[in-house]
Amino acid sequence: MSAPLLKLDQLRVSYGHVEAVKGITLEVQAGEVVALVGANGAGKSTILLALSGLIRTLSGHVIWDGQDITRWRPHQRVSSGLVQVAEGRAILKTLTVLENLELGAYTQPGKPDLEAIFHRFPILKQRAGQLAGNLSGGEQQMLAIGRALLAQPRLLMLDEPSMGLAPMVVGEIFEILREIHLQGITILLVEQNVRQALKLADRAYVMETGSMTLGGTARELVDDPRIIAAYLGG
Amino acid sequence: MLAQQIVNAISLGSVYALFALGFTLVFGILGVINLSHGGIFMLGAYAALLLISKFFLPFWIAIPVAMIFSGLVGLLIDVLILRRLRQRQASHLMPMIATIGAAILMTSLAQGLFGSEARRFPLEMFNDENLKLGNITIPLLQAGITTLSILLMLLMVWVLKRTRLGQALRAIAESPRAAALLGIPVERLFYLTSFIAAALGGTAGILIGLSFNAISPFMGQPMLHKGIAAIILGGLGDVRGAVLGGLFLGVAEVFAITFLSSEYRDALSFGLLFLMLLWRPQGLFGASATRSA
């Protein structure tokens, strides 16, 4: 096996008082599908945090294209295209749809290429010189998919992208990173919606209470007695 | 007579307004109330007159270096102060404690070094014309007073709108979790604001002076307040709301000094204040004045 895109070794964060994340060890190699899956409160969102720097590690190490990134602020992780759609999109509201996708390309150099992002989201350029807040909870996770995309991700991560979405439209998010996976970007996905993301993913790691429980292919996981007890409704 | 006090009291609203500007940036998108800003308002002055009358620097330049002076002194409290805060996630009480300090501090510091006494700018160095409108008469001094205020302020109003850095500021004054996801450097704007901030505080410190012909180390707590009632006139945070919010208390105390007589100046400009909280509690254009996670 080549060298892992990431690498958590060890990593230890705490959340306020609370340690949630004890000692995870994960690795994404390039061009996975890798999720991240585990009951609420299970210290995936955690993870996601503080690889984007927002919340600082206790121990351990963040490694990233070969480079220890623990320290990183956030802005040089986005630059060098670790990109995250947050949990609950976070959409800029006050914004115009337009102005969010460009704040989207604020690491590139040069005019950002909305044309591709207008053509794989209509919806988006219809509604471009509206206020973010006026769109759909579906719309608000296209706009934040294509926002990312447009800062040149290497590996995008995703946290919940199925929250708060009506069945039908979580299908057709699922539909469009099976698109920008098949394009060659590497997907970190932490999910909830443990179906979906095992039909997504190449590998998948389970969390319980800030510990890795159970690591393999999405495969496997997916005939395991025990997924299928916990998440998968027997 | 009523065109020449409407002009006396855009020109002395444009700076209110100037000044309000810079607080209400630092709150919108900082999220902190910089109590420290009058002091920088008084620094600023001070910072003119000294390179004027001992540095001996023509005013075109004095002017824009005491702006970039003001600017240091309100990243140095960002550096020292704000900033710390930051990283510990104080709550909001602490920054306003914290800057009240520093502007004691100031004021302070102002009174050993230059003394308490008003001081004055050479103004000699002005030649005394003015410009004739009619039978309106505006002094030279007072129109350049007022065309800087002005576009100083369209200028921010430019960068806000239509630059990426504005965008970006917007971005963060939204939110600065979702900023920092985007790529865009936080803090480093953070620092860029208070300098901003401060460089438009020191210059309203300096156009007050030039138009009052006085400057002294207690000129910041009134301004401070004129500053307060004017950011809370046109909502917390907002822009436009500060701008309007300054021109409107500009009015009222020029109104005040000629229909009434010059003691009622702050009842009336403060009443009006009371009397817009009672309306409209969250000011003119303020939405609440919240922000998410």
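Numbering follows the first chain given and starts at 1. Rigid core: the largest C-alpha set superposing within 1.5 Å between the two forms. Bear in mind that the values here come from a model prediction, so they are computed numbers and not experimental data. First, how it differs from the form predicted on its own.
- Core-superposed comparison between the two forms: the C-alpha position of Pro225 differs by less than 2 Å.
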Second form
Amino acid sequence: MSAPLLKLDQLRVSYGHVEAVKGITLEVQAGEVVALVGANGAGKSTILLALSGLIRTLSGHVIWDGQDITRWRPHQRVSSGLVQVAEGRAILKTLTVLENLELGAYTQPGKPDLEAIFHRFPILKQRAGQLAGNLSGGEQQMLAIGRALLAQPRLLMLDEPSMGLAPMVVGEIFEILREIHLQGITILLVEQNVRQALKLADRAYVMETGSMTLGGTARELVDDPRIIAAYLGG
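What about the form predicted on its own, after the form predicted in complex with its partner chain?
Keep in mind that what follows is only the chain, not its partners or any molecules around it.
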């Protein structure tokens, strides 16, 4: 197997005296979809924040395409292709849809390829002049994904993309992620909807209270009695 595109090596993160991530090691190969699943408060979102450089690590290393980027600033990570869609979507509600999208391309030279985003998300073209805060939850998630794609990610990290969405919309969002992956973008997905995450993923890791408890292929985990009992209603 080739060297991973992304590797976390014994990553530790704390909030004051509380250690939220306790020596996590994981890998993402180029071209994979890797899911990070577990209950609320397990430390999944903290890992993505650390990967994006938005919180400092206590110890350990973030290795990105063979480089140690543990101390890189957030904009350097985005410029290198490590791009996150934040939990809660983090759109700027008082700006228009178009303005939100244009912000996604701020690290990229030249004119952003808005037409490619509008082709993928026709509703965003229809709503381009509207305030982003007036979009539905599903439309806001599409906007957040479209904005991230304009940063030209090599690895797209998504934090709870199904949060707060109706089941039908959740299915639509995961189909969009499947299409993005088929176009060659590697994905690291944090998700409480374990069933949907394992349907999309090649491999998955399971976290509990800051530690990694299980890991394997999605096929292995979906049949694991512990996963069925804890997350799939078995």
